[in-house]
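Here you get one chain, nothing else, as C-alpha cells; it is the form predicted on its own.
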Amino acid sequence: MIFQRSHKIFKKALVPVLLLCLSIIISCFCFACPSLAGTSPYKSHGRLLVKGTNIVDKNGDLTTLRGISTHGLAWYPQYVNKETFRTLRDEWNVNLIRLAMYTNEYGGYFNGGKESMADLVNKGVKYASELGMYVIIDWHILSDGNPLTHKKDAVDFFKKMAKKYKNNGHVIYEICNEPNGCSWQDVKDYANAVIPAIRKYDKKAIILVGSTTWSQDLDKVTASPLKYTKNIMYTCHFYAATHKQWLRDRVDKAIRSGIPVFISEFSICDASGNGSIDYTEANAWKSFIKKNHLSFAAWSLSNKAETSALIKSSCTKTSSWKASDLSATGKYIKKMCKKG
C-alpha cells in the first residue's frame, strides 16, 4: 500500500515535469522556426512603404533589406525552392529575395522562355511569400539595354502581375534592371508607361527603377528624377573591384538630394562577376550602406564557375550549406547579411 501510494505521487510529480520539458522543447524550436515563432519578417513588418529616401515598415520604423538576387532563373531554376530561401530565411538571415528573370538571353522571356520563366517567377514569389520574405519581380534586361525595345511586353507582363499580386505585401517590382546603349530620356518614357500599369492594379508595391550605364546614373536621374514618387526608388549596381568611391559619391549626392535608392544587385568583385575579391572596397562599400541605411540585394544565388556565385561549383546542394560549400564571396555575403 505504501508502495502504491509513493507510486500515484511520483506520477502526480512527474506530469508538470514532462509538460514543462515539452514546453521548452516547443519553444527551442519554434526558435529556430521563425515562420513557426510567428516571427518571419512579413510578419514583424508587413508592407513597406518609401519614406523619405528610406523604407519604413507598417508601424513607421525605419527598415531595410537584405536580399540575396538569383542568377538567371533559365539557367539556374534548382535555387527557386522554399527549402533554399528557409535556409537563406533562417541561417543567412536574409529577408528578401530577388528574381532576376532575363528577357533577351538564351531561354530568357522573349527567346521561348516565355511560359516557364512567368511560371517560375510565380513559384518564386509563392515560396517566398509563404516563408513570410519580401521578393522582387525583375525584369532583367541586358542585352536588350534600351527598355523601350520590349515596353508594351513589359507592360503587359507587369499589369498581369499587378493584378495576380495587388494584395501581396511580399512583392516588389524592378522594372528595367540595368539601361544601357540609351538615354535617361528612354528610360523616363519607359518607366511612365509601366508605372501607371502596375499602379492600375497595385497601388502600394514599392517599385525600383534602374538608370543607364547599368543603374550607375543616378546624377541623371538627380537632375531630373520622374514624376512619380509615391514607392518609388531607383536602383544603383555596383561590383567592389570596378565601382569605388566615385559612385559612393554620386549616391551619396542622391539621397541628400532626396532621391530614394536601393542596391537591388552588387557583388565584391570586378564588374565581369569574375576576377579577384577586392576586400578593402568590399567593406567601403558595406559601411556605406550601413551608414545609409540602404536596402540590398547580393548576386548571385548560382554555383556558377564565377567569383559572384556565392556557392561553389563543386557543390549541388541547394539549401542547408556548410562553411565548406560556400566560395569567398558567398561567406562574405552570409557574414554582411547576418550583422544585419
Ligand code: IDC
The other form holds:
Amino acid sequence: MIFQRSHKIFKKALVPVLLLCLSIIISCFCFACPSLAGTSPYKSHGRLLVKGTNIVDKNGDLTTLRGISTHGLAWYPQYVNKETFRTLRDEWNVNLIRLAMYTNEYGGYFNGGKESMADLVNKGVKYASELGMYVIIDWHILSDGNPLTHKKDAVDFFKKMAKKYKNNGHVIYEICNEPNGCSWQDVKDYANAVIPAIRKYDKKAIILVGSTTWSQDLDKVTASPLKYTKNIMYTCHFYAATHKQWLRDRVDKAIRSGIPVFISEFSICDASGNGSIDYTEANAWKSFIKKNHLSFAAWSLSNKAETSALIKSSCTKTSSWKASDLSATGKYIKKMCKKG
Ligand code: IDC
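Return the form predicted together with the ligand of this protein as a structure block, the form predicted on its own having already been given.
First the chain shown before, then all remaining chains and molecules of the complex.
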C-alpha cells in the first residue's frame, strides 16, 4: 500500500523534474553558445551611446565592449572571415571587432589599396553585423603621422562609410589611429573636418578620436576638448611592458574630468608589438579597465611571429583555435574577454 502510493507520487513528480532538468541543460547550452540561443550582443544591447564617460545600451544600461583588433588588413586579410568572428564571439565572449585599415603602410589605402581596403572593411562590417557584433572602422594612420596630410581623402572615405552605414547601429568610426609628429591642434583641425562629414549622414554612431603621441596625450584633450560632444570618445592605446602607472594616472585624470576614454588598441608586450610580456603590468591594466568599465580592443588578430599576435605563427587556422594554437598573449586575452 505504502509502496503503491509512493510509486504514484514518484510517477507524478517525474515529468516536472525531467522538464526542469531539460530546461537547465538547454539554458546552460545556450549560455555557452549564444548563437544557438538566437541571441547576439546587438540583440541584447542595440544601438550604443555615450553617457557621461561610459557607454550605455538601448536600455540605458552600462555596457562595455570586449574587442579584438585585426592586424593590418592588407597583411592578414584571411582573418576578415565570418567563421573567425563567430569563433571570437562564441568561444572568446568577444562583442567587438576592430578593422585596422592602414593608410600608409604596405597595401594600405594610399599604397595601392584604395579599393581592396574599402572592400575588406565592407566585408568585415557585413560579417560583424550579421553576427550581431560591434565593429570599428579604423583609419590606421601611423607612419603618415599628421592626420591633416590626408584630410581630404579621410573626409571622402568617412562620408562614403557614413552614407552606407547610417542605419547600421553596429558601426563605430575611429578617425585617426595614432596621430604623431603633429600638434593636438592639428588633430582637432582634422577632427573638425571629419566629424561633421560623418554626422552629415550618421547622426548617432560613436566616433573615436585619437590624440598625439600615439593616442596618449589625454592631458591635452582634457585641457582643450573638441567642441563636438555627442557620442564622441577619445582613445588611449597602451602596451603594458612600456606604458605603465603614469598612463593609467593620465587616463584616470581624464575620466575624472569628464573625458570618455576608449582603449581601442593595446597589448601586454612592449610598444614594438614584440618583446616579452609584462604580466604584472598587464594585470594592473586589466583591473583598471574593469574598475572603470572601459571598452577595449586587443592587438592583433594574426599569426605573425611577434608577441602581440594572438595566434601562434605555426597555426594557419583562421577559426576554432584550440588552446595550443594560441600564443601566450592569445591565451591571456581570451581569458580576459571570457571573464567579461
Ligand atoms: C605594428 C605591428 C607590426 C608592424 C608595425 C608597422 O604589430 O607587425 O610591422 O605595426 O606597421 C601601434 C600601432 C600598430 C603597431 C603596434 C605595435 O597602432 O600599428 O603594430 N603599435 O608596434 N601603436 C603602438 C604600438
